[in-house]
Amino acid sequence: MDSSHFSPVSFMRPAVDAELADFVRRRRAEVLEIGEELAPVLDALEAMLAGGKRIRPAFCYWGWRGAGGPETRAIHVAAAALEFLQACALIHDDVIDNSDTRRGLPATHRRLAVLHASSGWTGDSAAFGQGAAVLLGDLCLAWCDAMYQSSGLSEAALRAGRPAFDLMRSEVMAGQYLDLVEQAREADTVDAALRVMTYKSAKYTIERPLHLGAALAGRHDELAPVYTAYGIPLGIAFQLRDDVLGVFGDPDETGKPAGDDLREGKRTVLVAETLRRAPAAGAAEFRRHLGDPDLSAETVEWMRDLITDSGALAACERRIDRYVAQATDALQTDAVADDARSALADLIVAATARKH
């Protein structure tokens, strides 16, 4: 713990990459007896699933340790059931965005496209894809409840944690379709941006984890407003950065196209503060561009330039300092155990650095 190295995120994913891998071994033999059609599909989650930072299980691990909770396996199988509901949250949000790559790989649903079409099989291809990856986001979600009841807590810690486990995968779906809503009436507002990151992220990432893990522990009463003001502010900064890198960050870091957010039409707070800062005309060039799936490298640019010349990118990193301060005020507190407040002081630089 006192290593200058020591990432609190690195120290669990040895973990929890074990824990996912023994249980898909063991689901993978139940669901092949089904029917061998499904190796596929399964060779299409573990892909997902070899992929990602383990940011969800982190927090909810040093929820857990901050509570007092001690160092065991049961905690890494429940932190690590996050893993599911990341896994059918990003194969869904793919569907939806249309989105061609998810962490430098094809995305769920394109897989499973190549797949019909290599096949030979009839129909069509796109639409077998988008139908075989919603049903593999609903086997994920189930799989996320399956390995949460079976990590070999107590039953009385696993009901204690229910009320947060099943509030944060509903919040996330119901972010998720504010997100889609956001889109369609084509919200340009801050506050409007702001509301979809709260519960389609902050929530999800950072401060449910935290009650979960507090919660598994026996103290989510008095630790959860200390993880709420800790977690939203921190999960904020968290998708606001990852905002700023959808547009500006290095595919070969973040996995997607350069602009993909511009071209998914995303109504993030980056966009919002570039419409109300630009001048009209570059506003309206602006909206016309955003959200159209051909948009060349130069018009991406274009739009890159925009957000940065009228303020915007500067806006967005100024409001990841203010949320990063307050995340940090809310740990000074000791009822938050030493190791752990530590840990989560270090997560706050993990989750909002300028690449990750």
Contents of the next structure:
Number of protein chains: 2
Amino acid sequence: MDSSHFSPVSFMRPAVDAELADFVRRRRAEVLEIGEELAPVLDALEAMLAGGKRIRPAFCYWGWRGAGGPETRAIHVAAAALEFLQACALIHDDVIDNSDTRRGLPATHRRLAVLHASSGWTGDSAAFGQGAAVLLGDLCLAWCDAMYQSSGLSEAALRAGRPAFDLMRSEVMAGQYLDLVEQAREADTVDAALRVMTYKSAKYTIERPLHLGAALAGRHDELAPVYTAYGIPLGIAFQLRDDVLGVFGDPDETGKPAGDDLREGKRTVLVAETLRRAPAAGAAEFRRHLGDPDLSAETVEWMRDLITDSGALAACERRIDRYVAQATDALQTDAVADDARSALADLIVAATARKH
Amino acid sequence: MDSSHFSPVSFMRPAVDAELADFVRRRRAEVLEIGEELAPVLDALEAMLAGGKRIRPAFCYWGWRGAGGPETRAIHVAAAALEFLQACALIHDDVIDNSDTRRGLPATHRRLAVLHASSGWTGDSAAFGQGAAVLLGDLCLAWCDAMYQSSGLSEAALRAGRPAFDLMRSEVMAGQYLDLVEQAREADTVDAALRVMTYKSAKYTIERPLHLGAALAGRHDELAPVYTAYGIPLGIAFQLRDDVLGVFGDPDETGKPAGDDLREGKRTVLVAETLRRAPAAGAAEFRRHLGDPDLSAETVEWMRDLITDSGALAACERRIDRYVAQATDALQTDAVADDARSALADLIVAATARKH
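Next, report the structure of the form predicted in complex with a further copy of the same chain; the form predicted alone has already been given.
Below: every chain and molecule of the assembly, starting with the one above.
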């Protein structure tokens, strides 16, 4: 492999994909025995899994390798299990936000609403889709831990990984709830946005998967502080980059309409910085538009200009740079094995680089 | 204890209650550290847990004791974990059905909608409540397996229990999905109702908890057929009794308005029998009313009369008797330890007796 093209995420992808496919194939028969009507639900699950970026498995894997864990199938399985947690989080998130699309395709509950409508069933198609998606998310959550537990890692390893595995699940749900509360309170401070980001993104996406990998390899206590010092700032930088893309990103790449985060009214750091930096009249008008699902393209353009002209975008980019520097510094330690250190450094770039 | 008043469910209750309280207390601190805003969500969880009947823990426990398992704290913990699965199922079920009440109290999503409204937050209170309830159900599901895994049973026991534990979760979600599909298809046959009942109730409530108990005690293969022969008919009889109560039960005891199942349009065996046995004109009118949320008290009365006069109620009672006899017969074996056999016999009565 040409090292200039080595990607620490896509390196993992074939193994994770294969393990997920294998797990679902074995469970499919079991589920279809309950009822053949479940086939479209499993298809929706496979479609959701296919689109996953394998970010959490990658961090879990490199957390393990950084702790000196060997290349084994078992770690691929345990890491791949995290994709089921992510599938649950996304399926339920789309129900909660009533989002129509995910990665440019119909959201799971929309897909299952279409199944209802095209089958000519009675009742409300949207309600059917939502109900079915809640149940499918539940199934994903149950399969996450079934896959983890059946990974083939030793009982001692699985037990050592449990605290991180359990915290990861509590924290993402708590973080999502805080996000709901902050939206409802119309919180618009940088601190509020950073707290939600810390739990919903930084810990869930990076820190805990790394902790899990280290714990599975039996070196949690030694490596957890290093992985936290790397993972939290990187996770926040990653989310900040995502927030910038949510406003300025190319719809073809993000899979979401341009300016979608503004229509949704997401309380991001970018928004908080804009409200803090813009002139009062502009900030008031910006606040009025934020969260309006019917925002025109012109208004989106006006809002983008205010984000740029107020200096909020530049401030956000400086913040990303600062967090990236912190994450990079955290890797300056011999505690993490060399190849993993290099992969984790590459992951900083992959997670936070500006997209063109 | 006066044996004439011995109840194999309430016998379990103090131990299960204590373990649940202990588990939640330890996690509460962890969750509140993420954000104090989570306190009302944990309160909602505790309210839901407090109302649970501990039926699944009781069957798990007696499945263990029937397999010769000793009286230990660890089995109480593992059995109690099933209450978190049930809490998830009920919280999500109420979201899916958009039910206002559960056991005579506001459903969890309604309770959290009230929190939103009384806090003066912006946005739609109902949507907030539903979103928060979806997340709380997810937390329950994660805690179910966290509690199971931390029960203190041996690794070998936990591993042996895994297949039943995993199947139980897949089956209840699949069963609930089939229920949605059958409602949407307006299925009105006895067979359709029996299939949903088998997965959503009989396996989930009785058979799999018994299998889990036997597996944890290391005797799954020997006892599973006995527990299936007992659990499936008893589970169906239990659900049939519940269906009768859902139409004829005292609102003070069921915690639901009189005739609520008729307003909800539940496709029960009782309904299927009525549609099959009533004169065509009556059946057609019955079908028209079924699922109308605004059914008047008079129409509910008319529907009840048709259920009785058509012979559907008597047929349902005969069916209950038949299933009870099957469950009773299944216990005629030395494979199950004596005290557990006696408790399981008592559970037949407790689960299926007519309420006055």
